[in-house]
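Only one chain is shown below, in structure tokens, and it's the form predicted on its own.
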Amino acid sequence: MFLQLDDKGPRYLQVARALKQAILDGRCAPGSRLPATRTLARELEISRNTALAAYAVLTEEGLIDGRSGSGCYVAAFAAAPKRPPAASAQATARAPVLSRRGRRMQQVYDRAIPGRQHRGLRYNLQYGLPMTNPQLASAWRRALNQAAAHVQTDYPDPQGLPELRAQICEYLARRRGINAAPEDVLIVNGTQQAFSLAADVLLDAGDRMLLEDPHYQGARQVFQARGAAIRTCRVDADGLVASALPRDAQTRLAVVTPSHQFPTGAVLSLPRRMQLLDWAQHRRCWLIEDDYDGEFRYGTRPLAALKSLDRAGRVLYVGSFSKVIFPALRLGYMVLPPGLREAFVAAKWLTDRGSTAIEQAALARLIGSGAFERHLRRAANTLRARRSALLGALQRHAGGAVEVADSSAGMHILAWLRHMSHAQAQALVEMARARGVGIYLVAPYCHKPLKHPGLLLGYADLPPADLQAAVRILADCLPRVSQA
């Protein structure tokens, strides 16, 4: 009997795989006798002990019977009748019936802009790469080691662990100027699990939600998926323009970026903050804040958050550990209206029982300890010092061909390229990227089309040096395509 091991695992699993698809297969007919654990073990090089054990796990599953004195036999209902060759192809061909929510998320996933294609890219100019810090790394496994040694191993409170919101409260106060109560405070897997449960909560299919053009294209993608109507509107250099906003009263919910807006790094002016929230009130529409990386901000003071003057408790407050500690940590936080608490932590805990407790822990022992806020203040100074290596980079090599619509927060610019064209700035991320720079357009980040072609060009995972290394190469493509 032919066997095919796959070298994955104990050898007596590897054999009992092979036989049980033999038997599925049909390869071993119900009834039949199979080999002796001798024969077995000659034929494929293994020892008796090895074929025993591998017996006594299709035995356990009841796909064998052992006959004393007589041997192992294929059990009589252990194989599936065997379909025609023409049947079993069309079977294979067949789509799956998928729901609409599931055929809409895979269309999504689909549409999706690619993963982090950074391999071989000597300079990777990509947003969200993570600043390596390797003094918080040496905290965070000390906050996560005590964390292991104290933490209830029951399954933690769904809305999160009672110390870290009691922490995020005290850190939001001194640094965002929100005053929130730790029951208002739901601790959720990333931004992009609030958005999900923001649409589960307060959506219907079809239901109309707006988003800032540019947008964080992560957020459309969770709408969509959840059949939303998506409205836009547009953003100038100081941000939301409130007045365009919809004038209808069928907006159901709106999410903004008013501390940075992302990708253009505009900062919604104090006048147009007080317009949208006077929309959002009127219109009974709920606004979520999303505040991904206002942590950073270079020579100005920190804004205070759109949700501390929200009187009329029209404002979803979301914020994110991914940016400002690394992205494999999958927490953040929302701060929600009274009256939608109940609704989102029932959400949560119908999602996943909770986000994980020892991460909680940890990350409440470290905000606790003053060791996060150390952090933000020397990533702070690193990151300046990185987009000042950028932007002189870019004026000094490349200053006539690129526009940068610079703002004084983040972790990432934007460069236009307002003398180009969409098939030559393409042709630019693909030239560089032959050269080992990795270049972004912005284009998917916008809704309507762009009448010019755009760069999002992340700074944090670089020193200075390499980025302006990078810069040269950019600087020495960008006449070769202008010219071809």
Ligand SMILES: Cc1ncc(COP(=O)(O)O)c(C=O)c1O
The other form holds:
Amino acid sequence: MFLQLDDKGPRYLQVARALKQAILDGRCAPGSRLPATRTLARELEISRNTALAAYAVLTEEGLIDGRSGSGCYVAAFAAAPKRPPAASAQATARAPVLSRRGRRMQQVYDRAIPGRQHRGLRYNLQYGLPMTNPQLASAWRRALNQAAAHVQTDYPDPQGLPELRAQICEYLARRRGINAAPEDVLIVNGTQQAFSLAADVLLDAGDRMLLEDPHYQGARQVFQARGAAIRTCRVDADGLVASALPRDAQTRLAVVTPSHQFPTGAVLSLPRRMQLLDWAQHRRCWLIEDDYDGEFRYGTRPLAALKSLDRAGRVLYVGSFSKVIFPALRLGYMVLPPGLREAFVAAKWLTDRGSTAIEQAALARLIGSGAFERHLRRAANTLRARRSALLGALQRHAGGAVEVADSSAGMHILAWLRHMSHAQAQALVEMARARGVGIYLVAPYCHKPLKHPGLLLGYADLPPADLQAAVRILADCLPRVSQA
Ligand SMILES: Cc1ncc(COP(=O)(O)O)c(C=O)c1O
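Alt. form predicted in complex with the named molecule, vs. the form predicted on its own above:
Everything in the complex follows now, all chains and molecules, and the chain you saw is the first one.
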């Protein structure tokens, strides 16, 4: 028998690994006798003790059976499936058989915009990059240390730590006008998990669901992967056009961003909020309110959430700490209508047995100590300054070429390029990138093709001077692509 040792670690383990491989790939048939340890030692030029130790490892794993006096035999159940011919083995390795849902997930992932592979840019205006905040970082470290010192090591409550849910309720009452009790709240691993749980609990493959157009890709990707039949409804300067919602009663679920439409920035007007709630109530459609950055408003008070107007219990409110703290935290929450609570807790429990307890406890401390809301006030001031630096620079250097969608909230702006073709806009993105500035087209967020190209520009991550420098480079590229 030919055994190839791999030279990694102790000799007896190398021998045991090589023998195990031979057994699993069928070279040592089930029930067959293995060489005596003396023979094996001679063939492999190892000591007999090493051979004995290797056989002992395999005996312990149940792969061989030592019958005293008559040698060692390969265990009967150690039979591996017959090896397929080499060519088909290769083909199988290339294309494993996935479930339908597995295939859809893979396709969605392959088509997704490459995430954070734009490192090396001098100025990256990518939407979603978090604001670096040293004060928050040290408050967070303190909270985390304290939480770690008192952590309960048992599995956490799958619904979320009661103290965090209680803090979230107080915060929502103060800042978002939502009246919720801790038992209405489910802690999730970010908005993304809230979408996944909603798809699990509320939709079967082929069921209809509705997105705004344009919309957040993270939502579309989840529902696409679940095989939902996705429809869209247009938005204008007042947000979702409620009169254009589908008239039939087939839509099971809709994802909306009323506080700050993503990505246009429009705020859903009160009459439309009432129309939307009425539409959902009459069709027994669930509304997921994605309140991703409603906290950051400049010049006006934050609007109360749609959930605060929901008398019929159709709104599943989703909040995330990704924008208000940082996305690496992967924590968010849902406020659920009473009838859905148990099903969502069950889905969360089945998925991961609950979110990580130390971070939840630290977050409860951060909110409870007042440090969180102090941070929100400081962050809003910083973001306001960055936003006005970006808008001012665009106005000064590129005023004739870009038109910024009216929005006084959030961490990004949408700038339309009214006089440019889509090809020219793509060339602009590439030229700016070659000069170290990351800018991004809005087209991937849209369902229907756009009349004009637009740019989605995130400003949270860059100080005012960098934003101004980036816009100067962008403005310098504009005439070059317009003439091309
Ligand atoms: C529209 C929208 N919703 C939600 C989120 C937050 O997602 P998560 O909580 O999964 O980080 C983002 C983040 O970029 C977003 O843009």
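Numbering follows the first chain given and starts at 1. The shown structure was predicted, so the numbers you read here are calculated from the model rather than taken from an experiment. Take the two forms, superpose them, and find the largest set of C-alpha atoms that agree within 1.5 Å; that set is the rigid core.
Relative to the superposed rigid core, residue 14 undergoes a CA displacement of at least 2 Å between the two forms.
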